[in-house]
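Given next, in structure tokens, is a single chain: the form predicted on its own.
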Amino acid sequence: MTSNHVVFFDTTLRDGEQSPGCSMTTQEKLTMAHALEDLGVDIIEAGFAMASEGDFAAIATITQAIRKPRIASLARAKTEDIEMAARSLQFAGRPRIHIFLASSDLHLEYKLKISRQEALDLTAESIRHARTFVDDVEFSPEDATRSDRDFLVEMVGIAVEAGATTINMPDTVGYSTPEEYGRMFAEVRERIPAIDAQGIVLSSHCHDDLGLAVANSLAAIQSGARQVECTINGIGERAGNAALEEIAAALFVRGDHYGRSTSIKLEKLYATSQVLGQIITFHPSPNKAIVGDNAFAHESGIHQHGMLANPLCYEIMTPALVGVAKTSLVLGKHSGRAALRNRLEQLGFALDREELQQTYYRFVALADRKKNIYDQDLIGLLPDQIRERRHVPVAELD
């Protein structure tokens, strides 16, 4: 792996279904899992194996029929937890176990009431314990961005001593911003000289509660990480994780700046955001980047004219480029007449100017009336004589 390759783990399975109304059954699972696998990602956390047996069946199902991406099962630092994700990573051609462990004195003080060396020393035990089973374990401290940096600096150090493969640096609450979260991994890496040394891969993994998910999850690849966790639609616990697609077509449509590459099948994006949409309970927001209804529509006058005349004016990617078919011209009463005439004769008619500007106007009014225009609309706002130039069954415009 060069340095500037970033790997993509994906956790829509683990993560994201924990998001209310994206509970999936084993099969479920499994459909998305080979969907992640066709879209290129690189490990796919697969569960929590000690959470339920649902949870242990799923990961146990998908470790025996995907081959390409790594498998990953969580765990906390506990014995039993690991010993769990190892069985249900048994029959994984490349398995992981990723431990975790809250770093925050928040979380040490009143989620686990431990201390700060009790907590050390769970994260050894538990690497290496982890260690006599797989020999790829990824740590993360948990609430990282809120924990005080020199203990933070002190469990990752323990962690690298003990065998962890992997250290992700999770923004666990949506916290950080940008230039807090990218210094928070320029400085492990500088004080921690074996994470380069080692080849040790540094992870971010953001949530979106002031919807800086992405944003800070490109700044931590900028301070060295190599590794991203993310969900397909950002789907996540309470606002949400950093969505994949957002990510992979950041790093692909500003290479210039970011000079990284991926393993992501940017033609597949869409596609895998409906395969989740069908399987959860909702789809993304029309307004989502890449892969919501809207990413490649235009109404605006000034758009529609701009998009007649060339499609960079106002689209930074074409909709190939994430698996959307095409862009489209919506016609609302903020379209202007280059749209109007472009949708009239791909229906068949071809208006002079008059013509156009009289059934401009005509449009405009009804367009106030009524938000949604179809193409019956259309050619009902046309005089007999300009419809008669053509015939179009309604069964056609279906």
Ligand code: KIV
Contents of the next structure:
Amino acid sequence: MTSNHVVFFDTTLRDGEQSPGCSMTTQEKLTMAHALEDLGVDIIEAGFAMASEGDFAAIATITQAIRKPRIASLARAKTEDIEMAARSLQFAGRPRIHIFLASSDLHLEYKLKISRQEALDLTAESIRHARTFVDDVEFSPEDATRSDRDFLVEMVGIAVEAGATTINMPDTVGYSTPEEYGRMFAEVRERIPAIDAQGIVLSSHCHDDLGLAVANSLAAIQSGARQVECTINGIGERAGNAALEEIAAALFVRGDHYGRSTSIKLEKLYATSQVLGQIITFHPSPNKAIVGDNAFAHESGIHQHGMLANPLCYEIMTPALVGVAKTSLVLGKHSGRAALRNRLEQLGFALDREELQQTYYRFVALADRKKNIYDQDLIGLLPDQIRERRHVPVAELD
Ligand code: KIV
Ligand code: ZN
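Show the form predicted together with this ligand, please, because up to now only the form predicted on its own has appeared in this conversation.
Okay, now the whole complex, with that chain kicking things off.
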């Protein structure tokens, strides 16, 4: 794998599941894990073993069914968590223990009630303990972006010395900006030469409280992050995590800019999003990039006309690239004659110029009153003599 390769660490089953209404049964997690394996993710974070018996069972089940991706199990920097995580991974071909411990003074003082020195000691001890079970240990200084920078660097340096193989620096509360987040990665790399010298992987993990999770993740990648943590449909705590489908599509469509490769099979993005939507019983909003219902839908007349002339006018990728069946030209009050004619022809009605003009007037009047215009509505607008002329469209003859 080249150093240009970005490792996709999917946390839909852990951080994603932590969002309201997204909890999944073991069977549902297994279905999702199969979809993630098919999608080509490199690592699946299957759960937080200590959190519940259900989480433990789901991780253990996934390790026995999924072979290609590594499986990660989350743990606090506590002996019992680490041992539980190790047990949940006992059947994994390629196990990873992921330890997190807060690095910001706010979390240390108010949440954990421990000193900085105690946090540093716990960092070293917990990583060394995890390394007695597995070779692959990820460490996350939680709330990294709101931590004192010198202390963060000290903690990461200790984590590397203790044997962490991946260092993930989360923007736990979605507070950072792309410039800041990118600079943090550059600075940590520069101040801890062992990171590059020992091939330690830096990882980004962003939340979307300011709507910047994907932008921040891409900034981290540009500053040397070789792993990106994300979820399908961007589900996750509060406003969610960085959306996998958006990062993967951005790295591909703007390959000229980012110059990175991934193992993600882009053509499976839409289907994977649908699998998750069916499991958690809610789908992303229609205007969600890449996988939303409207991501490849065009309503305005000017856009539809451009699309019919050349799809590149208004689409930066084909729907097929991400597994969406086709572009849809949605008929609404902003649509023009070109799209109306196109749809009527698909339905088997060829109209001359005057007939189209008269139908168009009736169509606009209807669209002003009605949100969704269906094919039956369009047919209803046609006078009898046109309806009787219908020829069967080729697609219906198959
Ligand atoms: O957002 C966060 O800080 C986390 C850690 C557990 C990595 O999810
Ligand atoms: Zn998180």
